[in-house]
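What follows is a single chain, given as structure tokens, in the form predicted on its own.
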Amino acid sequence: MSQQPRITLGGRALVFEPGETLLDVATRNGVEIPTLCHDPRLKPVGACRTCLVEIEGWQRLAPACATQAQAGMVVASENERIDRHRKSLLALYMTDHPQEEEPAKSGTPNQLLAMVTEFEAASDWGRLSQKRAGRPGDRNPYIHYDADSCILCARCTRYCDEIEGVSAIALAGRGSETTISTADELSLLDTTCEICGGCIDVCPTGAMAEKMPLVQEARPDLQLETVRTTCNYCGVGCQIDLNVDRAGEDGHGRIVKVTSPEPGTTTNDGNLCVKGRFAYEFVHHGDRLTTPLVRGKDGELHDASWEDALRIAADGLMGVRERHGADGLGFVSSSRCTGEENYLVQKVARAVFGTNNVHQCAAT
């Protein structure tokens, strides 16, 4: 029997598989290698530079997320060199970096400066005047570019191109001038973007941000409390998570957004569509049903007990069975119930009142 291939990371001796890369090693075995651009469901690129090491024999720092594993390579994460490296490229990120978290104006935590405080990183080493164009004047609603906090890690990208498959943002123009743009610096809207906001999600400092909260002035989120459900919008089920402001509504709470669990922790692996992550409102919205209603004889709709209103449709439907047989029924739920739910619909229909006229939507 053929041994498994290892490597030495820090002194310690790991297996690998073919294909993996030192930081899927690394992580695999609990070993902490920074990184700002890199996301496990893309394509790594090497682009930030935070997850160099050493590796015996080689002249250069390697990329521990673009670095295949070799058969006894030994390699360190941690050293003098990598310190050093880790402070000077942290100090450049900061000279065109906003110095300090503006929670109000991104509201999401900004992982570069994360990493400044938590290497030691040095953040006056003077001021560079940022030249990457933001689009102050795109007018879809929902997703915003602050250009000051972006590094051009491309995960937003990439995340368009590999992920979504659009390619509706790519990096755009040169050199220090190189942003994040469309074709033509056309509005989201007028692109091939399909407003997921999975462009949100991988961005590490929160240059992609949701406009809504801003706009709003929520509270951000470091001040939100999470809590996890499921998205009712369609019978996929992907798991969202609620971002909720307590104290809002006068206390009853509000979303201040949608948000998906980390990639590899739920069955939608952390992507969402546009009414997933953005069509949250319909929850505080002042039109919501919050009681049931029963038509009157007057022809109006008018406030009941769900008693009342159990009762008086458990008589129509007996009503129109007893009068015009039971295929005189037809029984539609709908995909926003759950599984759960619509088996009890069509439990009803066919044991209850003895039909198999008994439809979902998801089902076509």
The other form holds:
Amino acid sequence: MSQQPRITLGGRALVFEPGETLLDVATRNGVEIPTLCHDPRLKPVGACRTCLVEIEGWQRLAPACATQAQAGMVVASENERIDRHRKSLLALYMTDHPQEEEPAKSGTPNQLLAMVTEFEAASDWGRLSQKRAGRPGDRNPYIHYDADSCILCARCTRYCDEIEGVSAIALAGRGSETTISTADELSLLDTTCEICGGCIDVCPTGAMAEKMPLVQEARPDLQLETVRTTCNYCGVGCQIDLNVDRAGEDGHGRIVKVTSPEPGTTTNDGNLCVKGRFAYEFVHHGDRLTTPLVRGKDGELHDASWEDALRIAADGLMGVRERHGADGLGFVSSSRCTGEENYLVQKVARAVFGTNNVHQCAAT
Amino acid sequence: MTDERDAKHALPRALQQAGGMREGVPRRVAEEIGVPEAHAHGVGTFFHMLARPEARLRVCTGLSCRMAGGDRVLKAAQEAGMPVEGVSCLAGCDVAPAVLRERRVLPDVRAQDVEEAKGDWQALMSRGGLSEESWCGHVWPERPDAEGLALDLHGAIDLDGTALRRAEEIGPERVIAAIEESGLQGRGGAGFPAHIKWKGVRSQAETRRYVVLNADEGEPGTFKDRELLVRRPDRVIEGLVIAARAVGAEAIWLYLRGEFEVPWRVLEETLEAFRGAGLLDGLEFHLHAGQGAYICGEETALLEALEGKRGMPRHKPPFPTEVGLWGKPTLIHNVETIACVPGIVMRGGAWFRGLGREEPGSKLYCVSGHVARPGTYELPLGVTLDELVEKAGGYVGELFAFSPGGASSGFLPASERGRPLDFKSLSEAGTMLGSAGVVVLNDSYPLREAVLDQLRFFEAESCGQCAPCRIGTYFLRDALERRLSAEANQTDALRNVSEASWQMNEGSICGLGQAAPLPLTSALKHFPEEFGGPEAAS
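Okay, that is the form predicted on its own; can I get the form predicted together with its partner chain now?
Below is the entire complex, every chain and molecule, led by the chain shown above.
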């Protein structure tokens, strides 16, 4: 058997699997290489240029994210040339980027600014007037595009293409006017966009941000607590992270944002849908039911205990069966139920009441 | 796997036929072609002839055209209320200032012509001396001289396929051996040995292969391919056929500048004649019109555009010889390179090699700017500027500076007038032969203005994909403009310019961003006094 192929990275001999990129090998071995446009779920484009490394015998620096490892490659990810590259690249980025962190428009950290600090890059090369068009008139309720903060890494458009298969947004224009746009600069509501919010999730600078009024309360100084839970909008079982402001709601805690766990860690692999990501206002809504209600003889709804409510419902159902037979009943369950819950509904219908009249609203 | 059977590649043409990027067009075309709406928008806004359909006249703002008063033509047209815009380059530096009317380049347009048209943009065509007939630029030698010339622009068009028959006789192995012996280097700018590409494609396991012609000539200072396509379409087509048969390709794609309406017609007629003579059997030819983007002259950007996408360069490696058009092995050559092939097949590699001085072959030099007879000159590769300009009727005024190979080559001082204009010698001088688009400047046009023209060009033509080029081209142009502005407080405007230039060269994905700082950095090196002394850029 032949020996597994290796590269040398920073002086260490590291084995790799065919097809792995230099970044894959580095990451697996704990070697940090900065990236902005990289997302392991997307085809690499090497556009942000932060991950350039030096390969022996290559005249030009190469993007670690888009260069496949080849046996015998000798790679440096830290040296004087690379350091100068990172510093000057980031300094150039900063001439085209807001210097100050915007007051948590997105509620997410700006990876570019963090990188400028980490690599001690200059941010005093002046500020160019920004030429990218945004979409200020877009009336969609959830997603805001702040063209000023955009670095054109195209994670959002590639996510929209490659993961969601929706292709609602694309790179548009050319040169310094390149921007992210919809067809004819329409509102997202008038495109194929499903408002999944994945563009917000993958954006490294907060250029794609949440519009919701709730998030305006997320201040940068605010420590948010993350609560992992299962989305209950449907039975898929997506894991979601509730971002909770502990001090909100008079100390009861308030959800200010929902994010997806890291790709690769849960079944939803970093993805969410419009409901899971944005439809969380109901949690704190004043009209939300907090106790069972039973309609009284006066025609009004009254608070009841679970015991009473279930008993009254059971009596009603049994009464129908007595008067009209089992097939006088029909059961419809909600698409928000899990597979197990749907199983139980049909069990109740068939085994307890004796009817096959059972349906689930997502079954067709 | 998509290929030419996939309709997506027709997207740019469909957008053109639908009248360009007006409201509703990208959505309608997207539905017809079967691509996402946003992609149609992204493609349509990338190419300027699609993005701005309201412009019917386009005035060249390239260096040679500005030197010849292109800005006055543009201003006159704007003042006359014509549907006009300025564009980067129209490959008409020899007939400067050049104006594009619809998709046809008009030579030598003066502000007076525009004024006489009295606001009627269509009237520009019918002014004195111009008709519907195509025009040609000045070429040298003025008579056929096949013995010493690989291309022989004045030679008679040969539709007999003599070189094709010869190639068939000797077979692919010997054709490639002849190319190798000839030492032919890519004439598009990089100077890469042609035979390595041919062997590379031929040795691939994949049998679906392509030959692609890069006729997207757009480097300011360069117009040789335009002449070659119109005067010797036979050489171009013969070269493509020989190449396709040698590397085992059945499909040939021609990417022509959208502005090359006349060359397109000439090529189609010539193809028809060859086809009629049964010389193209077993080969498919596809003509693709560019829609206005200099970057598509970069070979991988061109492949993207051929596939119907935004013309954004790919990473190399892998090179197109392995992974090219639709992921298949692809031989891609500039017009001039491919047109050298029939001569090599007919007369042998040694003959071609002997045509040059230090490097092989004769070469088409474009010369424009302050010379008596701007035009296309076929000379031994490696002539000096003085020799070239002598053929072009001499200098106008006193030589001050020159650009040896298009905008990407920057500027050299008059003291370099004796340097051989070839790949190696110019590379040693920190510049390049590039496309051999030589622009000559005397002291009547300020060099700093010439530098600014080139920086504007690169800013307008950056594809925007990678940050060093997208931001860097903007940063350099902005810095120089501030330095040249009358405001006294801008003396430190060139601070960080050298570091930004270093970054663009190191960090950019493709040659555009890597070369874009050269006009400024070369001028700062050779002409520091033009910018307020050597300390200005420190």
